[in-house]
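First, one chain by itself in structure tokens, the form predicted alone.
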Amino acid sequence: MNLSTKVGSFALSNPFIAASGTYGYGTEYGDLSPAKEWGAVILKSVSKNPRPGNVPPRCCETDSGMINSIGLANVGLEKYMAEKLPAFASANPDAVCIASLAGETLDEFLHLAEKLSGNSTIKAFELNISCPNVAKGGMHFGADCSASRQLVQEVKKISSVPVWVKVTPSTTDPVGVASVCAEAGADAVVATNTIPAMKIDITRCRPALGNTFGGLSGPAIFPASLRIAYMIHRALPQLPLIGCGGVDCGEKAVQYILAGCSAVEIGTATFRRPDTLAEVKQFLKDYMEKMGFKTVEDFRGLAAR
């Protein structure tokens, strides 16, 4: 079976992408889940300046998933370029690397895109538009169609690589946000980011997370994220789409493809089972053989027709 796929003009050897924030800087998993085995890996989000992240505890387990409040902790752009990218390239010469950009303002996003566009290791950008837009009083780019349009337009003017936009499930109009991003020139949309959530520790009688709220990921969010991906594809069938949220087995990955996605991000599942990728790839091969599909494109979007 031919597992290769294209996200727009961006070619991948298989449709599975390691999600940002779950695969570290691309060297931590080593032989447990080699970067070259993925269609692509998205490194931990980078911001202009180093970020210490939120106060601990930063993660807690919940039914069918986990809640994290990492707060985009990262080494900052300077160290990212000087140390993390060279280390990834050295350890994974055959892997496809995507940078996740996390800016609090439009200017920060543009600074990141400008500095990283010429880096040969990076093959695409994923814009994390769920970050607080400080210049707009703490609103989220992803919940504001006007801000999303401006952001994508300006980054596209600078970027020398494809630009993907990761949409938030928190907006009441995810199709509208995806539409303006497409109009602004986004090369693909990723549906979706984590869902706002919380947990309370009944022994301490306090929120389980130091920052009170966090983002829910894992199997619990799969049906909600799948719905949004399906809605976006039905409304915008020509827009390259990547499914993200809750994939912990091959069946769920196939559902995203049937909903219209050309590729699927996998994240939280690898914390529990680092070999998730191997199982999902084998399931996809077996499914395609059983159904008589030769390529991913043969059944992409079939459930939405």
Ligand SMILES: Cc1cc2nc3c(=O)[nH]c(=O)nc-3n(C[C@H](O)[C@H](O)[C@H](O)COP(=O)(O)O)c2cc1C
Contents of the next structure:
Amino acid sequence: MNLSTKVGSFALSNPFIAASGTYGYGTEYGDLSPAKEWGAVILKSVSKNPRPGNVPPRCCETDSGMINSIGLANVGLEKYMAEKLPAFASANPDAVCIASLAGETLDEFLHLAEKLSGNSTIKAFELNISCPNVAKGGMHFGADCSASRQLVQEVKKISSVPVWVKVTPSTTDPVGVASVCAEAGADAVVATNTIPAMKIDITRCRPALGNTFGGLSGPAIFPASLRIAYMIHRALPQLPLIGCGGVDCGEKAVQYILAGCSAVEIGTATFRRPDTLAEVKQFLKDYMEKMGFKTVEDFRGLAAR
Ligand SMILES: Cc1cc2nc3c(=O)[nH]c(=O)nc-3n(C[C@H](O)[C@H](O)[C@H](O)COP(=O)(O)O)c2cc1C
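Okay, that's the form predicted alone, but what's the structure of the form predicted together with the ligand?
And the full complex, kicking off with our chain again.
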């Protein structure tokens, strides 16, 4: 069974992509979930300077998912380039690596894109304009159409690799944001990121997270993220689209493809079951065989017609 797919002109051996922030710098999982088995892996979002992240606790469980307020903790661009990318490349010579860029300002995004353009390990950029856990940049950027347009246009001018944009579910007009990104030249849109949420610890009588609010991920967000992906595909059928949010089994991945996505990111599910990728791949093969589909393209978007 041929599981290969294309996101625009970007070819992947299979539609499954490890979501940023849930696969570290691509070496931590080792043999538990080898990078080369994924269609691609997206490393933890990188910012210009190192970020310590938010005060702990940074994660808590909820029904059918988790809330995180990591706050884009990361090693910063210098260490990323000097240590993390070479370590990834030597541990995973056959894997496809995508860099997730997180700037607080347009200039920071451009700095990241400029420095990482031409790095042979990076095959695409994902612009994280949808993180709910940081005071600047992130979601505040992504909910603003004119800021998104300018960002994508400027990054495209200096990028030597495809530019994907991860849009936020926290806007009343996700289709509008996706449309602006497409007009600005985005090679694909990723729908979507975590949904703002909170939990209260009734013993401490305080919010459970040090940052009070965080981003909800996991199965709880699947129906909401799927709806946004579907709406974007209906409005912009030519725009390469990647589904993200809540996939913990092959059946949900297939739903994203039927909604119009060429690939599907998986994050939180891998924390619970590092073998999630093997299960979703097997499900996809069995589904395609049962339904008589030869390729992913044969059924992509069928539910949106
Ligand atoms: C612990 C954690 C850290 C995350 N860090 C990032 C990040 O650095 N950049 C980013 O774009 N998304 C980040 N995300 C969001 C995921 O990439 C993904 O969009 C989200 O979790 C929804 O997918 P899922 O339900 O399959 O986990 C993070 C998610 C979690 C759970």
